[in-house]
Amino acid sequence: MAILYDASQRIFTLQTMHTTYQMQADGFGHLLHLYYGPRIEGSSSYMLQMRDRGFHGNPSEAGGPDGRGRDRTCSLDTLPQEYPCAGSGDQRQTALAVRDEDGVSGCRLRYRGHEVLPGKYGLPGLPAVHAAPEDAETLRIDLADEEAGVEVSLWYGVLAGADVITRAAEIRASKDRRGNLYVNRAASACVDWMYDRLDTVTFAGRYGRERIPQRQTLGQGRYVIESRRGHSGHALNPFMILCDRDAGETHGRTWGFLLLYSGSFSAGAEVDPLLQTRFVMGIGDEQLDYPLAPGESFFTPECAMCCSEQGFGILTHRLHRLVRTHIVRGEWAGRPRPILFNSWEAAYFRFTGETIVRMGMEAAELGAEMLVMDDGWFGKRDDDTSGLGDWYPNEEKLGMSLAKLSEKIHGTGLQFGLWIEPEMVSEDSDLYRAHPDWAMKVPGRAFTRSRSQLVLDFTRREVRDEIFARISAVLDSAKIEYVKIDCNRSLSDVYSAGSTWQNRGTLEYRYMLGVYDFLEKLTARYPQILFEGCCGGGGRFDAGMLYYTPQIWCSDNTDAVERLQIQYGSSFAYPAVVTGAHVSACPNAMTGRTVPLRTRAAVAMSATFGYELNPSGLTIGEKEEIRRQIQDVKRFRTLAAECVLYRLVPPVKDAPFTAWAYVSEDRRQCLMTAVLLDPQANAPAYRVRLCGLDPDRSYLEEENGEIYTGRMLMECGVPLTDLQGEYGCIQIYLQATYAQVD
């Protein structure tokens, strides 16, 4: 059992492999958070401290108005809570904030049952971490304000083989309340620690930018990550760490907070007078006044929850694990993706149907396996100032039709691949023209364009529906493997035509709400299309849209050394085959920069595979190692797919070089890749130390026929001799011998 319930103290037990998670009604019916960590067996509560505290308020059950009996040693305040509410006395950071119609806020949820139940629980709209239904189970706690008319179902999902906790709330108006609820704050999770001394880090940065870590060491005060885009963001991603002040790589406890939701979100760590800590996240409260009317029912999106007790490598390997097997779905899950071309920095919107071609003709010749049309091939297409929302190809643009052109595509051997925008418009678009109240704006007021586009508003039926009944007819009109779904702008002017409640908070969830519901569909009707998400590249890289896509775009900036920063920030919550990465010209049309072909494959490698390039520009030599490229990532990305990433050396300021290394799960096959970043005259004699292997076993190095054991790799490193050269890059190939070492 992975979740047990000892009655006679009403204290929760969830246990996953290495990890236990408890809570415990206390006699007054509060739910206390008491532990989340490394495995322990028994009851963590012997470690509240119920103590009298000057200006930490006591709750009315705690003691009479006569002031006989009073226990002034309970306060929520001070005790750590599972679920605390805002006006129930508790003055930090709470997870549930409500009103009524009067403008009165504040519940006390108290608790009032629970149930177990097999296998895991789904959320109705949303994503959610899916499971075998004998790897795991769910454990609902009740919680009610009866004075106030609010019920709280809290969802706990434990899937005990991967180490993986998830959480959801479920917000109730009573059948019998009076008028609306109004729920203002809705966090998805509450941890809280009886201790400090923690750090957190986070994963920030900006379009072409993302995702780089940041560790903050955390101090009495509220430490909050955010985004108020309508999108996770390029800025800061909905993933937080939490650890001990000296925890590492291979050391140190780490909890990771993972939340799986792709719309405006907040994350944030309190350390209260005290020195406690509290985490919360959820959706982002900014403006949120959702209405309930009796008996309806607010959902939280789910955070999944994973701690480890060794560094931030082995929480790595359990969030990546959970990631390709719980929530990645569909046929894609877990296959290796194919080697592109794609047509976007080749082309960008200057091409014809027979410019595709030559391309796909090129490629084929290369050995790459998908030629991808990307912006431009649809309606009055030739710039970013028309045509979003006119979903049917420019055949005049094209000479022929699409049907027509994926024929040819195939013909090369390659498959074909398009580019889509859907939750977007064009002001220059006949879909706008006859349905202008289709975006969101607000009525007679000045509005914000960027890309010269507006927002869709995906809150209405009638409006998604029919942008998917134009994407379905052009995916229906021609053979296509392929779909890349971008979103190239923030939600700003948040109006709805269809909606009689104007409040932003509201209509950023229910727009959330229905871009899943579109992407639910779209992904249903064509199981076999591989899907791969893009918000300008890395804005909206979460692991909600991967429930959808199962892979993202990193990236709008395909630099390789800019690019080993933001993939390595991304390795510590998404592995490899999530990851959307591909070679590009140079000089970069981002940055400038020039980079060795070979430094820049080895990059892409690291994650899905493919060319951002125009292969007719290539030079004999360099078509001659793309070939190279493409016959090693064949060999290898199966291993990526399935690998267990160790960040060997990371790629901070002043290291002369970074490395790391894919092992596989049976730890037969490791690829070591090492860039040079500082070439140095006189350089020191580089080495680094590999991971993962099997110490008792020998390994071939193939390049040099040496053969090493995986003990003397991992202690006493490999050396790297040939790394040289600016933004040099060598790669290292072993594989396990049969012979295991006396």
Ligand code: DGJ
Second form
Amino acid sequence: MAILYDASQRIFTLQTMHTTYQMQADGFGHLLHLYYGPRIEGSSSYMLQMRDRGFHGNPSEAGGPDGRGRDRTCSLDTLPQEYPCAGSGDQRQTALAVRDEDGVSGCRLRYRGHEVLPGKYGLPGLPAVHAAPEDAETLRIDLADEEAGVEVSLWYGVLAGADVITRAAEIRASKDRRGNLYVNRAASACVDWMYDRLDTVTFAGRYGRERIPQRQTLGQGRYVIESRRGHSGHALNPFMILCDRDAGETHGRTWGFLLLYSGSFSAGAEVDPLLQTRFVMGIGDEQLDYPLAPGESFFTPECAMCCSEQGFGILTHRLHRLVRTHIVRGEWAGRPRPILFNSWEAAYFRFTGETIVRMGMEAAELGAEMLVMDDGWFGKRDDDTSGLGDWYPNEEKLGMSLAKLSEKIHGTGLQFGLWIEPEMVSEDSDLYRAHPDWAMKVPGRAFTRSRSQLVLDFTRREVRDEIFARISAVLDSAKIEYVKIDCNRSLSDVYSAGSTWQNRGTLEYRYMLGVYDFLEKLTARYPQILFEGCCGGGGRFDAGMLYYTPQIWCSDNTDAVERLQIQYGSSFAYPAVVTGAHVSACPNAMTGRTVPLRTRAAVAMSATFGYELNPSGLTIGEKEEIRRQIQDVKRFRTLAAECVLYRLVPPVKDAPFTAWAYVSEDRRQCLMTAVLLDPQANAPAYRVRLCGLDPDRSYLEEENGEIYTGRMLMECGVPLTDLQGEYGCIQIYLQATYAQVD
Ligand code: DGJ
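Having seen the form predicted alone, please provide the structure of the form predicted together with the ligand.
What follows is the whole complex; the chain from before opens it.
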């Protein structure tokens, strides 16, 4: 049993293998948060402090024995809360804010009951962690404010073996209330610590430089990350870590919070005046004003939570297993990916069918497995100013039908993939000319173009259905094994001509539900296709998208040295097998930097692997090298798809080199990669200590034929003697020999 209820004290204890989450409904029915951390047995309610504090109000029912408010020790402003509400007397950041039709706001939720259910709950229209029935249990706690006509069900999923707890909330307007209830904030999760001295680690950047870790020491006040763009964004990822101030890769308490949502979001950590810490995460609520008629519900997205008492490394291992096993779905979950050549950086919009076939022939000759035709194959699309929405192959440009092109690619021995951008429309397109009101913009007002395109109103079923019909006609017309789903702008003029609700907050949420509905249908209809998410690189790189697309293009920045940092940051939550990376030509199109081909491949090998260059431009030597790389990837990709990652030396400022290793779950294989960042004259003798090996097993280093024990490799390390030259790299592959050390 992972979910325990102590009826005498009304304490809920959620136990996973290594962690405990605990709550208590107090005598008044306030649902208090007691604890989330390394596993404990017994009740931690003795840590609650009931003290009279000036300027921290007391709920009226806690008026004390004389009924005149003399017991001032109970305050929702000081006690740790499970789902705090605005207007309840808790003056900190709250999880829920509601109002009536006449503008009266606030509510006071009290415990009303609970139910423990087998298996893992799902969420209507939203991505959610999934698990086999025997691997999860669900707890639903029901809260209500009868006077305000508000009901809330808090949903908890406990995946004990995976050390994961999930949370979501369902907000309901009571059936018997008069008029609509409006939801103005509804967080997915709120966690309170009765102490401070915590740091946050967030993953920040911009287009072309996504998910670079940044660490922030929390002081009194609030630190918030958010997106107001309608997609999770390049700037801040919907993933946040809180940790002990001295936590590192292998030590200290760390908590990871991963939001399964791809739209605007907000996550904040606040230290209150009594030096307690609160974390709140959920959908962006800047303009949320969601009406609920009596009896209707609003579901928040899900937040998945992990905790590790041994630093970021173990937290990452738990998150990687969560993403691979319980978020990604379908035939491609956990499967090694095909090695592909993508036409984008090779040809941009300048290609014909013959160009693509020639690329295919050369790629096949190098040992690749798939050719992907990126943007530019449909409608009138020779640059990014036209054609979006016209999902008809441009046979004139291609010089052949899509079916013929696919046939020719398959004739080379490769599989065939295609790029689409379903949510967008160009003003210069037949679709827009026929349905100008399908684009999101306010009639009669100036609007914002981005990449010369507009966003389609995916809140409307007829819009989604038409795009679905057009795209599925294309996918049915030819043999296609891979689809890259792009999205190249943010929402700005949020308006729906097909809705009576013109409110931006309502529409943004419904837009995201529309996108998910579209993706659900597409992936269900084509279960064998490998879908890759994309959003101008990694602008929608989140756990919500991974529920539909088993991998996401990590960044448009393919400079291997920049990628070291981007992939390092991404690796804290997202495993290699979901992270798209390709080898591109040098000098790099974005940075102008030249990096050795070997290093470019070693970096891309630490994610899904492919090439983003024109094979015709390669020298004979480069072709030989690429042939060898592809052979290596074929050997190592199963390891990369299922491995345990060890970040050995991070690519931080001033680090002379960086190193990481993939170790198989059974600890029999290890691939260590190191890249030299700063070549120095008379350099020190660099070495790196490996992690995660079996100390009592012998390992054969393939290259030099030497045998070492796991203990030696982890205690003495391996010398990086050959790590030389600007951005030089080495890879060491170790395989357990069958002999066990005595
Ligand atoms: C942005 C993507 O990130 C690129 O890889 C490429 O597909 C372009 N869009 C195509 O327009």
